[in-house]
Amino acid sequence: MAERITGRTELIGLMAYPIRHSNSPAMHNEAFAYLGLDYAYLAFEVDNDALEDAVRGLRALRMVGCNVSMPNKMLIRQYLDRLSPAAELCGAVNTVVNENGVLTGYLTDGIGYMRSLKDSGVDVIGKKITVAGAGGAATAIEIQAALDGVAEISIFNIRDEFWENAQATVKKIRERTNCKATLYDLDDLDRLKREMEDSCLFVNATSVGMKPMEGQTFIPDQSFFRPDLIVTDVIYSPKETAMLQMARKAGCRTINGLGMMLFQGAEAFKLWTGKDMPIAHMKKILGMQEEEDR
């Protein structure tokens, strides 16, 4: 890294809390080095209280842009100048691009998730899926899946501050796509089990399973998983959450969040640099190639 930093090195950041566990800095910096690009990517622990000041800093330092993760994906919209159609539709941002002081918010999570499924040989088009979550990443997945042609989505969330967002997501999907969407309370475990039983894929798009909730899962027991159900998690640290462990023991094929992180990152990488991320190389660096070969 020291050999790459120059007086012309451009800075890109990641604003989230907590974020020290993130693989994004290693991924992007490796891609910059591999392609010989004079950029550096750093992680900054920024929560909602510090977000406005952090965005001001992004402008003042003339950073190329940044990624945004929990808990900032929705709040950051009010500090930006423009939103991409996907970011506006989903009400969340995970990538910011600074063009001569004009900050544009994009959302690459949904595209990244769907690309990761395709890369894993999973086809959900025309089928039913069940998704837990209503935050930024969950909304992106739900809307992108509907736009791409998933036939039906059962969405589960607790009745927290994101419940109204989930209701709005269902309304958008029903009005703007050909997908059927229904919202259920995640506390209704009997309903969750029934919806999972006739879905081809289940997605945990909540933060349950990552720090500080590592080792936790809202799935009560192994009976919720049948062997032909594909189970995915947006979490990639740890690589196997408690939910994925349970699903694997039930005979399910499981997919963690590394693929989504890689492909959403590739979309952001292209927005910042105009270059394609070297996917095959990055899979080796992230240890994904070894998992695919097993």
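Mind pulling up the form predicted in complex with nicotinamide-adenine-dinucleotide (NAD) next to the form predicted on its own we just looked at?
The next block holds one chain only.
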């Protein structure tokens, strides 16, 4: 008889659409199997219309919790009982924990990014950073960096539909944290260069560099990078974006989005199981160990 799934196995779900491409089920199930924990993680195709019923189902089935991705990250708040500070400030949730019927929404993306920096030996607390982006990933990073004690954040975005969100993020950071946040137009490349010059770290938190914009970057040339600037990207597919490649050639230390992906999952894993994800093992599985050894 197969023993992996038993009558006592606890269920954790992922509610998003489309979602069949996600590597979260493989990541969490690998960690459960490695630690011998009796949980199973399954992806469910849930869109905005099905979300309320899906959350009701989570409660009725007494599931441990779930991950939430697009298009549900904002909408799910109204079906939950409590929000973590980062989820409340960002207005988005990627992890739900069910404690005896009380559902709490967390946002672990920003925590994941900050943990990935720490894991790489990068300390940004009390320092200035520059962030490009105002969407989901960028907002999570900006808010968490401010909550964690980064001194100053220069935020750049193009004047698209995310501009108002960037303005709101700057306002929240100013009102709710001790961090100095300023918003600039990403089309002002002279300003971008100046802000990057006295920052210790630059992060691309836009989708530029990933399909269908693979091979692209808004950084015009290598003169934007100096060797002691740490350059990071939230994108992990491709593993090295055009921007990271340019930064590496300019002598910068570069970090891709795999660590953020791993550690946002590790935070959720801990919230559900109370156990630490086996990070060294997962890095091997994700092919991150070879990168670190290089």
